[in-house]
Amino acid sequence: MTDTPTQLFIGGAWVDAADGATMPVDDPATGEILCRVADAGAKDAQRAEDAAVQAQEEWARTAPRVRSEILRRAYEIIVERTDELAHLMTAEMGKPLAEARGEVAYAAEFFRWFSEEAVRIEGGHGVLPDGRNRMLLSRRPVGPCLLITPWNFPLAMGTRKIGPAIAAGCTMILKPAPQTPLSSLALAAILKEAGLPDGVLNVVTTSRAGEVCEPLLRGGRIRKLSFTGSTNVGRLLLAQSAEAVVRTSMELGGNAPFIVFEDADLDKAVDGAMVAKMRNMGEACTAANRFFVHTSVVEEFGRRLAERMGALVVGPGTRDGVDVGPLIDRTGRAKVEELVADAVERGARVLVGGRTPEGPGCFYPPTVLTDVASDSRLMDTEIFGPVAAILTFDDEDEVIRRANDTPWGLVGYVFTEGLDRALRVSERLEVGMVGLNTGLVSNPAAPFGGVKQSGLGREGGRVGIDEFLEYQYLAVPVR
């Protein structure tokens, strides 16, 4: 911890908050304070904005290959420091070290992917239909960006936004979640080491998000907002962005259905359920929330899933053999407790888990509920915890209707051995991504995002850089 920066990163320099304020970073496994970091206010946001705006013109003129090589060097540094970054991540957000190492690899891949995309930004040329003008199309960086990241994947959510912004030629202000600022500060140090010019990336850690973000969005100099977080906060940011017509991309909440048909391979289905539910202790927008299992296989599926969930070891993420770390904080754990209690009151049976352990930390056991009533609160609330809620169905049309009966549409999971059914159901699900006989959809090379109230735009894949680029059309007379 002693080598991890704890100040703001503005204009290429490490600085204290203007008013000297700091905020604690807690260890969710113990409740103890790990350290204190600078707590930015409005003046610091202004300083960061000034730095980003001042650096924008020169950075936009930087050769694509130069931007590419900076990202590639940063990728290599991250890979070299996997253990160091994994321990830092586990300390501030709790996930087991094995999973933290996996996130470091995932995070690094966004820099490698966008280092390759930086040199493939293309325009176009052609003669317009009336024959009078030639059309030249060029792609240009959208301009200074505000990037807001969540606490659940503190390194990967940073690289998923920073990578395309750098590749496109945009400067940026990164505001990480107050629970997990250390991974973002470490990332800023790595990019500086990799040769990123001063002012291109600025990091403001803060517990005063409204004081920092709203003036930036309303001021007119920030031209792009990329946000990952809850739908409620996303709506607020969209309203604030409207005044200056700030371009936005939003990766918001999810309420993922996990559908197991009668012809599913149950080995695949249970394996997929463990990944879709238990990745990051269930604290993921892609987490399976509602398990719709055909009545003919629900008993067997529930039994197998409960056995697998019950065998997981809960404890501090730094301890060997631990599968499930703590939830992020006591507020997050209290939400899970309330949702489980509500489901049980409405008739759900607990197959495993369901009781909060005594002692320090924000731990909650892997839990499987069956006979869950459709009006239970966890059916229309993002659980964000290690709870699998099982419902039954008999009819394909019925389960699709119930799966789509939500304002969210990020991801859905379908388990069936029938090709026709797999394609038919996937096409009818109102989601941006489908996991077909798999519980993992996230990949830097694939477009990530949802429909309805799960967001706007896509991150990753070939289209991920488009969110940070504008088209310019040039009409040239034909002579």
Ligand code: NAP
The other form holds:
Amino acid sequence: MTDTPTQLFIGGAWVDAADGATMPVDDPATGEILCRVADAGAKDAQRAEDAAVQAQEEWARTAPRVRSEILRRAYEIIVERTDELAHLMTAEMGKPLAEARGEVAYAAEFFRWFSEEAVRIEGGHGVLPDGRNRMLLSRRPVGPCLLITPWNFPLAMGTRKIGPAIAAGCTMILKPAPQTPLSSLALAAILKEAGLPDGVLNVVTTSRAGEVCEPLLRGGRIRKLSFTGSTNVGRLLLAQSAEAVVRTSMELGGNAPFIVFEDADLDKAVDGAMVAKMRNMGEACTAANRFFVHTSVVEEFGRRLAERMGALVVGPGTRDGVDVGPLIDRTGRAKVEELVADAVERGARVLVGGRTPEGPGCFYPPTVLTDVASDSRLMDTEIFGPVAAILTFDDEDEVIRRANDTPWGLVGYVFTEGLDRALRVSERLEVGMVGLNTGLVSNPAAPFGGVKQSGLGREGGRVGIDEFLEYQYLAVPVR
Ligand code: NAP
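Switch from the form predicted alone to the form predicted in complex with this ligand and give that structure.
Next comes the full complex, and the chain you just saw is listed first.
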């Protein structure tokens, strides 16, 4: 912790906010202040923008192999420092150390993946159908980017954007969430050490998101916004981006259905549910939010899930043997409490959990609710906590209709042993990703993203770099 930078990273230098402002970073396990970091304002955003704009031209001309090797070196440094980065992440975000180590590996993989993609940016060449012109097609970086990330995956949400931006030859300003700035600042230090030229990455930590970001989006020099966060904020940023016609990638909220058919292997379904619900304490956009379980197996599924959830150990993420850390803050926990109270009021039964523990920290116990009514608030609100809400269904068409009855469409989970049904149901779900008999879909080599109000564009996979590239077409007469 003592070596972690706490200043802004602008033009390759560590600097204080222009007005000297700082903001606290809290430990969600104790509620105590861990440290203070620089709190950027509009002037700092302007400095960061100047640095990114100035560095853009040379960076775009830098050989792809050079960009690739910087990412590769950064990947190796991250892996070497897994323990240090995991402790930092657990301190500011709360997740148990084992999960933090898992996120460090996941985050590093985006750098390895995009180090491989940096050298495979291809154009095209051909004669057009009329035979009069040739077409030369080249790809170029979109230009300086604004990257905005949430607190729930403090390192991976950054590398998932920075990796392809570096690979494509874009410069950037990263604005991490105010709850978890330290992982992003540590990442900036690693990229500097790996040889990233000054100005290519700038990091502005701030509690004044609007003041910092809106002028950047409206100003006309930032050419791309890549945002991960809630749908409400995404909608606002899309409107702000419209003025200067800024290209956007949006990774927004989810409301994942988790469907267990009567022919499902219940061992797989319960294992899958534990991952889809409990990864990151339920604070994931991919978290299963609505469990639809066939009437014939609901009792056994609910009992087995409640047993597994009830056996999890809740406590500070740094303590050995802890499975479930604190939620991010008191507001996040209060929302979970309200959603559970509302569901219970409407007739849900609590199979396990459901009671906020006394004492410091933002802890909430793993909770299973069954007989949840369809009009409960948690049916159309991201729970973002360790609460599994079970509803029943009898018929395939009916469950598909109910699963799709939401403005979101990020991910869905389907558990069945029937191949035909697995494919049929997956194809009919209005989502960008499906976990078939598995509770985990995230992988740097796969295109991550949603449909409907869960977002625009994809991150990771072969297409992840496309979000940061433009085509240029040259018409050349055939003579
Ligand atoms: P959030 O409130 O939308 O905030 C996300 C980021 O946007 C934060 O850095 C936040 O900073 C910033 N922000 C908020 N208002 C802004 C404004 N007016 N201008 C510029 N930036 C602004 O979301 P969150 O609570 O941090 O994260 C949870 C949400 O992220 C959930 O909805 C989850 O589903 C979603 N998520 C989606 C994915 C995905 O890949 N689809 C992945 C992870 C999380 P401030 O906090 O300072 O406002």
